[in-house]
Amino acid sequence: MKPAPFKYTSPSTITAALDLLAENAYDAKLLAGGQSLIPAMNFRLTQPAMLIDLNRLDKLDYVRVANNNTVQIGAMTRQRTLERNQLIRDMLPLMSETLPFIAHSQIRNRGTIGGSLAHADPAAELPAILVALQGRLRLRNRMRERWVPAEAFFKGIFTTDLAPDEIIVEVEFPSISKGDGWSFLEFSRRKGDYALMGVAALLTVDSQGVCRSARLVYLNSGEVPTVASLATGLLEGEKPSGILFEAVARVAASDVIAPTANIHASVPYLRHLAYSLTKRALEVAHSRALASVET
């Protein structure tokens, strides 16, 4: 298949890109990495009248630390760049651990963080990590900019709070702190395939080993990244243990997530995967949290 005819433009400044988008908001699509958009156009699932290529916007390609010790990432930063970045490894180890799970290296060479978040695929890893880390996104149109928290950004399958005339320009994440532990696990039929189920786990303990906060976020378990607050509430204020991890995993798998059956897996099997992955992820996150307190 080939895409329907469209007009192509490649602005060199953010202002020019925003002007074009404002004038063609309902007829244009933004091209970042193109790993999802181009196949959709080839199959004519989407037929934009104009393609606005953002790849000349070098000012949106960066990783830096802000004064409040948060990590700021430009929307056009490639996933492969993040995977190799030492600052990401040191300050956002959960993201660093997750990035190699995304498709194949050839895909990550082109795919951008902003493009993945804007696409809002419920099976994608980066939306789940953004929600798990409680990051936020800076959105701009021609007239203004605004910040949107991660959980408010994702509205449904391939649906976000991004207005037709807005561009994601930056994503901001809080850095890891003393006492924090993390883990990301997923299961797919083959390396590089979409995950049948995946979970990001964060656990914070104090100097006595008591859990002060916990967070579980699942991908491919509903229309948006699923936050298992009901389950993690069992951990807070307690000293984590294997028995407690099993209870948390059971609640999350049976009462929180809402997976949909597919040609590869039934709902009971997907819940079993969530249960098994959750136990393992919590064990790893807990071990890392304890090690962080001891250093």
Ligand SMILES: Cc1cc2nc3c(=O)[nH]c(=O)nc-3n(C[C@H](O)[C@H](O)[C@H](O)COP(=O)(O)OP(=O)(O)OC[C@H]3O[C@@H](n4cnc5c(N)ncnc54)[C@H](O)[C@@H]3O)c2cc1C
Second form
Amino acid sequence: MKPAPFKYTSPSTITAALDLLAENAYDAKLLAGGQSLIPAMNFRLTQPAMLIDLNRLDKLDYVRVANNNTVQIGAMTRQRTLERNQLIRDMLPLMSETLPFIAHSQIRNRGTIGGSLAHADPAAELPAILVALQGRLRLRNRMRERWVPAEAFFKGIFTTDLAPDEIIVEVEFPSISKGDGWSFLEFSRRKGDYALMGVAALLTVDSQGVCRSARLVYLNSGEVPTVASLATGLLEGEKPSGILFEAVARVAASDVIAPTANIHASVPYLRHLAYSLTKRALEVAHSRALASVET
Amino acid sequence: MSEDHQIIVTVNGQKYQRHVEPRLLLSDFLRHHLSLTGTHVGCEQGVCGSCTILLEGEPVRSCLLFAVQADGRNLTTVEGLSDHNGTEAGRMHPLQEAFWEAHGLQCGFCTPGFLMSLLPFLEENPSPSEQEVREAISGNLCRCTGYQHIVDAVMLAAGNMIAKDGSEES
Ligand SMILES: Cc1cc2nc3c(=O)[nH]c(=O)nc-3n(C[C@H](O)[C@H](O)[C@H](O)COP(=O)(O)OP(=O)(O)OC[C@H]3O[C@@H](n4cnc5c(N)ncnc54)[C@H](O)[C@@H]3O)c2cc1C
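Could I have the structure of this protein in the form predicted together with the ligand, to go alongside the form predicted alone above?
What follows is the whole complex; the chain from before opens it.
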């Protein structure tokens, strides 16, 4: 058999899961969609002594609106469920646009939002989206709960602020509002592969078409999702145009991101991809922002 | 250290009760414990798609699930296809027929995974465009056909299935 032996538990309440985790924090692993954990176990890259399967926690599978302008998503909500959800399409269109880029539908049928964020792969899409939208995570252990903002959560490659006895129970995102435009673009060698480079762009304009804020977040451009505020600063207070987008893309691609070369792509090539994707993403986000103030 | 668990799973409408070690992958359970060898095992890391089956009607990788997780659940494997949609037992599903007709397979290793990915796809999109078909099969690798004949087969199947539904209604 491929994976090493382990003890299997499948608690039916969050409290029971938290108790099990507290008692076995250093030997146990939480099992969500299993789409990153099980491949790693099949290779015996990881050999947890115990799995705490979260798949019976139906209570962690939901999408709901709070205070009219916040979307709360249960950690065990599948990527495929989010992709098909109308509320997400209306309130978090950036996330909707991004989800089909994650692996394949068969993987998204199992993979969860909580698992993807906890796994913290620098090439993954959802961590970049959480940082782009400035969302936050609700973490719980047996004793207490705490909220962690996106940027404080990601600490390094596959490393987060989660303590060994904590579970992500919910992820919260602010909804889109009037004047916001968005775009997500990535380049991968084959459809469904992890991207070589990807960028999420957000841009807000006022009724005069002046850019009030902008945000660019890159995947695979450092150990954690990389925010290019140095570059987007150029847009604020301006009525942006193609030339300005090119300048912003150049600054982001050459001065902000720190991609590492791999067997398929050199650093200059990755920076070139970032430049092209950024320019296009900003143009799309801008036209969507303008369309939203015109209506 | 890792004691067996008793599970009850329904596969292609038939109930099975077995004892399994937690680390047993669902793909190996189907093949070695239930002798349902139609589900093929390729990469065992979720990439190739040959082990794709339906879990409660949704396509998933059976190499990325443990058999214990299937306790109490409904599965469909390629063996269940010939009965699907009430076709008489022993007769191929129109999707299988179309693969045969249009040369959608050569060695056949990847075929069960393609079929199981496509079945729910065609239910959701009865008359897909060629582009949509290509998107739908993007999670399944085939090393023989170059995909063109697979796309042809799906288009043929979609047409045949619609024609058949129409004739049944009239
Ligand atoms: C072929 C293939 C291609 C893929 N391509 C992509 C891709 O292009 N982009 C992408 O982003 N991903 C990709 N993935 C990964 C996929 O998105 C995973 O589903 C995701 O990374 C992990 O989510 P999961 O629910 O499957 O978590 P699991 O694999 O179950 O768990 C991952 C880790 O997170 C921990 N964990 C899970 N849930 C919680 C929680 N609620 N609280 C605390 N810790 C938790 C687990 O203990 C484990 O350490 C791919 C996977 C495969 C197999």
